[in-house]
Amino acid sequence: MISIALFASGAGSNAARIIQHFAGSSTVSVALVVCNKPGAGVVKIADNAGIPVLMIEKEAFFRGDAYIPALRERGIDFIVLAGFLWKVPSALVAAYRGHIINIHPALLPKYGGKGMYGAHVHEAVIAAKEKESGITIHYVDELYDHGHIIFQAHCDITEHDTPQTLARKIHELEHTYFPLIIEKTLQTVKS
C-alpha cells in the first residue's frame, strides 16, 4: 500500500477529487492532509473523509525539520501538492526526491515561477492573448514549477474568455486528470 500525503492551502477541490478517487483502493491510501492555513476548506474535507490533518507552521517548515520526521512517522511514501502555495524546502525535496508531484494551472514552462498561482496565472495568460492554456503535472525539485513534466492537458482560449472563465476550464481539467495521473505515476514508483 502506498501512503500519500496531500499538501493543500485552500478550498481543497482537487484534494476532494483525489480522496474520492482513491477511496476503497487496495494499493493507494490518502493517509494525511498537510495544510498551512487554519480554516482552509481542505481541513473540513479531510475531517469528513476521516483523514488526519497535519497543520504546519512556516518557521518549522522552512527553517526547522520541514516536518520530515512527522511524515516518516506516519509512513508517507509520496507527496501530492494540490493547491499548496508554499515553495517546498530543499530538505523535503531531498528526502522525497522523485516522490513529490505538483499541479500547475498553466502550460509550463510558460507562466510558472514565484507569484504565478491561481488567478495571477489566468490574468497573465489572458493579458498575453494566448490561444490556449491548460494544466501541467510535474515532479517537484528545488525551483518553482521546474521539475520534470509528467503530463499536460490543453484547453482553448476564446476572445470572450476572462480570467474567471479560464479558471473554470482549468479546474475542469484538474479535476478530470489529476487523480488519474497520480494513479498512473504511482504505478511506476516504488514505495
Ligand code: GAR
Contents of the next structure:
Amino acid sequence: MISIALFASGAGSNAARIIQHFAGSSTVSVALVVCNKPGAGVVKIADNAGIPVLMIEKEAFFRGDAYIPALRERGIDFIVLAGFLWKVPSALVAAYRGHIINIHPALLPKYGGKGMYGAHVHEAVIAAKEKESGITIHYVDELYDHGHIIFQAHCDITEHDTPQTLARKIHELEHTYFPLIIEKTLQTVKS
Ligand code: GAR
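Switching forms now, from the form predicted on its own to the form predicted together with this ligand, please provide the structure.
Next comes the full complex, this chain leading.
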C-alpha cells in the first residue's frame, strides 16, 4: 500500500476528487491532508472522509524540521500538492525527492513562479490575450513550478472568457486528469 499525503490550502475541490478516486483502493491510501489554513474548505472535506489533517505552521515548515518526522511517523510515501500555495522547503524536497508532485493551473513554463497561483494565473493569462491555457502536473524540485513535467492538458480560450470562466475550464481539466495521473505516476513508485 502506498500512503499519500495531500497538501492543500484552499477549497479542496482537487483533494475531494483524489480522495474519491482512491477510496476503496487496495494499492493507494490517502492517509493525510496537510493544510496551512485553518478553516480552509479542504479541512471539512478531509473530516467528512475520515482522513486526519495535519495543520502546519510557517515557522516550523520553513525554519524547523519541515514536518519531515511527522510525515515519516505517519508512513507517508508520496506527497501530492493539490492547491498548496507555499514553496516546498529544500529539506522536504530532499527527503521526498521524486516523490512529490504538484498541479499548476497553466501551461508551464508560462505563468509559473512566485505569486502565480489560483486566480492570479487566470487573470494574467486573460490579460495577455492568450488563445489557450491548461494544466501542468510536474515533479517538485527546489524551484517554484520548475520540476520535470509529467503531463499537460490544454483548453481553448475564447474572446468571451474571463478569469472566472477560465478558472472553471481549468478546474474541469484538473478534476478529470489529476487523479488518473497520480494513479499512473504511483505505479512507478515503490512504497
Ligand atoms: C487549483 O486550480 C490548482 O491548480 C491551483 O490552486 C487551485 C486549487 O483549487 N494551484 C496553484 O495555483 C499552485 N501554484 P482547489 O482547492 O479547488 O483544488
